[in-house]
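Coming up is one lone chain in structure tokens, specifically the form predicted alone.
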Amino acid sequence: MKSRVSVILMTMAMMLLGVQCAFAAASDKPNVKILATGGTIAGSAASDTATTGYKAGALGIDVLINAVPEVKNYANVSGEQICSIDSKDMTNDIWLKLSKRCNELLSRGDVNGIVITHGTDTLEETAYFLNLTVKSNKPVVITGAMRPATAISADGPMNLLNAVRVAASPKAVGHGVLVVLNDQINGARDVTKTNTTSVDTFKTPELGALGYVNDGVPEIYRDSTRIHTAKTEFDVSNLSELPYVKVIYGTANDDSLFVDAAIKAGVKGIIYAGTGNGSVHKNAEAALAKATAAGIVVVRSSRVGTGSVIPAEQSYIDEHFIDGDSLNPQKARILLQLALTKTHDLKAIQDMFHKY
């Protein structure tokens, strides 16, 4: 009898003791956060062969997780659905929503990095406006995929592996909002989305990657010097909505049609998208200095790709157009929306400009 009491208190004792080995080795990983906003990484086609076509976003989080178990061996690992959505429609509501919630989790003790899915049409937008309005040095990445989750060649599953990775790892601290797909560990302010189909799409042109997922280790090379996250002064913790600012993409023979119905339709800012170093076509500069005369805030940006946009005709500045620096324009979108939450001097736009 007492043999039996003595095997049974053992066998309690050694199941007490498995259960905090294993207490134990989930307490040692990090804690990380998936938010799922939908996408290409999340989608869902006819066919195994199928890279176009597909149905994004079909897919909820859980299944993402589920199919790359392999992310439970570097965090601890649970996740939340944003929204549903093919990224091409993403909208500043989800923006807010995003930076919001973010914020919220990072605040937290238990919650030592984010991981965010998300199609890749607006996916360095995304980045840069968390980039600018996330108020933690914790990590938070961003990932998705060219290839929905049924195709045989799928590449998010590696994706969030590798970002699940880049989240949990101390390299990846401090370095602002990073994007991370195909081995490669981007910057959100500069990356940028370079190809129509290719899983080597984000690249940062001429200014390069900050870092690689080595075999499955994250190495950062090189670090922004750019001011981001924790440092910025944008807050959207109180706001519901962002200022109404559009692109209008300069071309040869261009005309002040979008321009008059821009300031028609109230916006408060324009990007200008020019030829070369931010030109204007004369027929639009006439319409964007009578927007500026009438307190809309016009941003020269560049069609080009690569480049700074810096002072060049004397007739931009006497009509007070603000240089876009080496923002493209859909990023130069983001950062003008912010600033004019904050101020409308444009001198102290200028300087966010340079700062950002």
Given for the second form:
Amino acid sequence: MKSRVSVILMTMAMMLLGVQCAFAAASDKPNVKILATGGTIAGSAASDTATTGYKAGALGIDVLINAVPEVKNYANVSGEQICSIDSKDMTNDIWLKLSKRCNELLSRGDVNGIVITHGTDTLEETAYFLNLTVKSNKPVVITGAMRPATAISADGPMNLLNAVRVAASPKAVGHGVLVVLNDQINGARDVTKTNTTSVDTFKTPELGALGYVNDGVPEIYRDSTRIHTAKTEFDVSNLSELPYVKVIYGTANDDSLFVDAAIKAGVKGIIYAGTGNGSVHKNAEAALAKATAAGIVVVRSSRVGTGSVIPAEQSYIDEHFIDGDSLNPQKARILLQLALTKTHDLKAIQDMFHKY
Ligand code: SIN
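Okay, that one was the form predicted alone. Can I see the form predicted together with ligand SIN too?
All chains and molecules follow, beginning with the one already shown.
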């Protein structure tokens, strides 16, 4: 009898210890907040073979987290819905809301990292905006999916799991905003979407990925040398809007139509996505020179996709065009928007294009 009582007591003690250990394990895990914005990762299609023609952003964050309970093995996760959009419809307002929310969360001692779920179409733009405006070294990881959540072999669940693994990893601290899809870790500045439909779409052309998620283990091998996150000069905490900057795409047979329209519409900046080394068609160049004379900042970028835009023609220097360095046009637009919140000095803005 005595030994039966002691067995019961011992069992109860072990159960109690087990519960305590489980709690200890839970509190030992990093706390990762998942901010959801919509996209294909939250997309729902009419059939499990449909990979187009679905509704992006249809599923809430709790559905996504519950579909991948394994995330809880790596972090204490909780979700928050920022918006539910197809990312082609991304706005300055959502960027500002997202950046401010990241900054609030990351300033707290009980948040170790953030994962953002996002549509892939403008994912690289949001990543770069946050890379310039989040004031923390803690991991911020953006992920998405090319196939809707309802598809056979949907890529979203593994991408979400890997994003949480990276956000929970001390190895991800201090590398700027990271883009994690298809087992690859890319840096926000240089990553771009390279394929319209393939799951292997996010690449850093020529410069290469920062790392991989190797069978569930994040490894980071290199860094961009450009300044990001906690070290930038940009502060959106008191901003409620961003300067109006448009991208104009250069082609053969170009004219001044869009540049004239942009001047008339009151833009503060123009990114000219030129041919080759940011070359500007002579018809557009005359109009862009009028733009700079009117105080609009003009940046030469390139539609080529790789390489840097460097000063080439004396006329571009005389007309005060800024070189967009190696940023693609959509990212040059973001840097110019933020630059114009700080200064209108052309030399200072040119320096920013060599720094960020
Ligand atoms: C979107 O960008 O929201 C739709 C496309 C995608 O997520 O792949």
